[in-house]
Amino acid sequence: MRLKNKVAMITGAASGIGQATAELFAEEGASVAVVDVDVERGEATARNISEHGGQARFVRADIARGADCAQAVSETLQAYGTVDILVNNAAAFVLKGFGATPEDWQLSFGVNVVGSAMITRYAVAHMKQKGGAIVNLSSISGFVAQPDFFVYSATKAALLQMTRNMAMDLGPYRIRVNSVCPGTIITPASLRHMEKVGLTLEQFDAQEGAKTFLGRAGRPREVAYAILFLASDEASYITGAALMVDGGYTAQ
């Protein structure tokens, strides 16, 4: 098992990429803190992991609130005694451009950037004692222009730079910090988008797949494997990097 005896906190773990990552980490031997604001889905994720023989605990937190970040780390320490891995996956999907309001900007940056920074702040206070790994979920949207989309894109670009700076600051403590940059992935968020614009899953998959080398959108588990690699000791000499998981979208 690649994460045997490790403790991992995963934000936004109630669904989508976060849920797939929590399940995979548990399969690889980690004790997982399922951190999310969605109590019903978060508890279901933790329960499902436990029913399949893994170790998981749901921790309710809105990471846009500093007090929630501190409490989430505290609850994880109470449950498992340490934190070895942090996956900053939670995100607010404000997919707007010039039509965005100040409240839209505050929500997007509050969760995607400030929230990720704050929970990292509290986690690394304990990780500094023995090292660890942090994986930030950025996006291809931090690299390429997309129409009427720049609120979300700006947060993901900020996460890329935050990853590089964190890697520099935390390197002396043997804490590695990397980012994973997914392309279009079929998640509950993308399913809601399909419903909003009137597309079936097959139509959406074909439309988005046409933008890639592999001819399809990705699945959450495919991103989870990339996160697992960067969180594991197999990536022991990788820090400050951005790993694309996009079917070749950004290679064009």
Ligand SMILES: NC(=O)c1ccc[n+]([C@@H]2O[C@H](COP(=O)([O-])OP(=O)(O)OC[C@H]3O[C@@H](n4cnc5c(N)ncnc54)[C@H](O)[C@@H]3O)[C@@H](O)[C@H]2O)c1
The other form holds:
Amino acid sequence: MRLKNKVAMITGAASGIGQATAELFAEEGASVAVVDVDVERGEATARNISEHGGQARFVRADIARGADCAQAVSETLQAYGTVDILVNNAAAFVLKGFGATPEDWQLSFGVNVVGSAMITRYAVAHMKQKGGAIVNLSSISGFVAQPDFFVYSATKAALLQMTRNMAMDLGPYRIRVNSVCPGTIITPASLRHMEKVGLTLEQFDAQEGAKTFLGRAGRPREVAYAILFLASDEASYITGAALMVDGGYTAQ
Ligand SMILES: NC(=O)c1ccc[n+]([C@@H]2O[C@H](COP(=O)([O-])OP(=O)(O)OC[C@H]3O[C@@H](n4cnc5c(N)ncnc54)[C@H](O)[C@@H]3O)[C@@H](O)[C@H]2O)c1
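Complement to the form predicted alone: the form predicted together with the ligand:
Next comes the full complex, and the chain you just saw is listed first.
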């Protein structure tokens, strides 16, 4: 077990990549705080992990609210006594360009960047005592241009730089900070996008797969394994890095 006796907070763990990561971390021995704004799906995720013999509890938080971030960390500390790992995975998918309003920009940055920074702030206050690992979910969208998408992409690029700066600031405390950058992954978020643009799952998988070397879109667990590696002690000399999990999309 690669995360035995570790406590992990995972934001956005009620769905998609976050949910797969929570399940994998629990299988690897971690006690998991399933942090999400979606109560029903968050509780279901935690319950499902418990039913399979893992340790998990749902912690409700809207990470765009600073008070919720502080509360989520203190609830996790109360339940498990410590925090070793934080995965900043929750995101608002504001997939817009010039049509975006100031409110769209605020939602996009408020959740993806400010929300991740705030929950990190409160978690780090505790993690500084004994070190740990933080993994931020960026995206290929932080590297490459995609049409009519920049309100989302700008947040993912911001997370890349935030990762490097935080890695520098937290190195002296033995806290490593890295990014994972998925390509297109089949999750509820991408299924919503697929419906919006009028494609079937098969068509979407083929269209997105054609942009990769592997000829297909990714699956949540394939990203979860990369997050697990960076969160585990196996990555003990890796910090400030960005790991692409994109089937080769950005390598061409
Ligand atoms: N799916 C992809 O193709 C893809 C590609 C690249 C990067 N990513 C990144 O991976 C991460 C997960 O994406 P996904 O596809 O699994 O998404 P998803 O929509 O399936 O899950 C996101 C979760 O975040 C939660 N959430 C949203 N706003 C929140 C808030 N304010 N506070 C707390 N929780 C909140 C949602 O309730 C949901 O459970 C995101 O950071 C996303 O940008 C996804």
